[in-house]
Amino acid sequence: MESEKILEIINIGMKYHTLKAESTAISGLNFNVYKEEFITIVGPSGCGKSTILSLISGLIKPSEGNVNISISDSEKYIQKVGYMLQKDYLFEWRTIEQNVLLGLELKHALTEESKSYALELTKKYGLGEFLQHYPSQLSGGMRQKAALIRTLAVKPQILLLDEPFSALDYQTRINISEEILNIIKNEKKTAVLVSHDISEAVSLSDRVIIFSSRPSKVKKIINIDFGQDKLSLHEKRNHKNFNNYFDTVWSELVD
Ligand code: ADP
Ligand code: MG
């Protein structure tokens, strides 16, 4: 792994206002996320997990501090940061074409190149048959490898995800995930996952970072390291050390 940092956290402080009150959400949260690094935040639910990632997309701004992203001059994107939720969100009267495009067309960065960069995706990943399907006539798991690919299309350097996984089963869930990190890590992008999923964010990371209750701070940085490259989540999962991470992890959470 490359050392350089491509994301900054620094003393990120956020505060929400509803026409009777104030909110703190977060507080004092610090970290860095590193060129090519897989990285999953984990944490009570509602301490801020999806805070921070708007933050990180700049949808929203914070109250204090700042969010770094540094990106090389040379690397090409249309959109810095790219953004996966839950939900797919693919449109289900256009073609998986036409829903893959959509993020080129709503970014007016659809020109010949990016469109072929996009179709290659699609068929380099295993949907290049379904490109004149439509969304319902796509498993769940295939459905969140095209809206995938739709985030991959506008080139972003740092991925975004929000639980996406947390709506299929289980399955499926664990080779859709196996099948996502292998793209993202192929196409060298810098990922940050939100999963409350504590095997999940065990065996997909090089990094777990776990908030802590709101307001939230980083609790603790878990780094995962098996010893080996190229690993399945499988091999994973039965590994000596997988118990040991999902304890450490576990007892951040509960305590
Ligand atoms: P998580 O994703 O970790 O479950 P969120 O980031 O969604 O948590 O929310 C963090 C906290 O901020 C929660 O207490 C939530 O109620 C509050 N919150 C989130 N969005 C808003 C908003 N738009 N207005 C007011 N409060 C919000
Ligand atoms: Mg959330």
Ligand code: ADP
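Note that this is a predicted model, so its numbers are computed, not measured. If you superpose the two forms and keep the largest set of C-alpha atoms that fall within 1.5 Å, you have the rigid core. Numbering follows the first chain given and starts at 1. Compared with the form predicted alone:
Annotation for K20: C-alpha shift of 2 angstroms or more between these two forms, rigid core superposed.
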Contents of the next structure:
Amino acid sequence: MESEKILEIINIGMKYHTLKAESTAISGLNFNVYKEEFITIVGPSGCGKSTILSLISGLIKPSEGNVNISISDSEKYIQKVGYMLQKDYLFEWRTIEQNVLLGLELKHALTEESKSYALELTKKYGLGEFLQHYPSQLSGGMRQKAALIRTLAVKPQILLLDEPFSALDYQTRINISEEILNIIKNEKKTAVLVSHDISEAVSLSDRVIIFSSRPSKVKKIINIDFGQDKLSLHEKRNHKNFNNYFDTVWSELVD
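Structure of the form predicted alone, please, following the form predicted in complex with ligand ADP?
A single chain, with no partners or molecules, comes next.
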């Protein structure tokens, strides 16, 4: 891929210590992510998929190796990385508008300009009429959209998505994942998703990165190409290439 490299994971190792023993969760992990790319990480349970998101975000430090984020000095971001978790973590006592602005408040970056940008995102993506509603008045999918816009409001270049659709029912999951993919693409963001759902990984991603069991390494990287731009998720799942990609990922996971 000739696109601009934005994230490098270089020889990452992660060890955990207890009073009795040391365990290695990740060893010699290497991969790159490119600007405006959507990648999904899949792997066996307990292989460190969520750990790598915490390492990229800087919440924890690796035992060895480096995480390099390369963003041009000409690109101005309030923060480089935004993190969207499994739960939406909207505060029930705050309106949707107040929830969307929360990240800016915490970063001490709530200005008229940044507020205008955040509220414009809500209008652009169908939340404008719900700004004075409370989270309990919204569906699960709408809540996740509000959580995404809260994350986008701080203008990160890289979005980390830790199974953000897992709590939703199947139909809502399909619909909101497509909406969120379109938002990420429209806003020209780079995304790293962790998922257990192979169909989700194949239909959303430009590439799927498969982790081995512990200690985790990259087992295989699969480029996803359906030959056409702007296919819906439904169209991708019915595409002739879909089952081949699904079977390839599945065979690597069960091997």
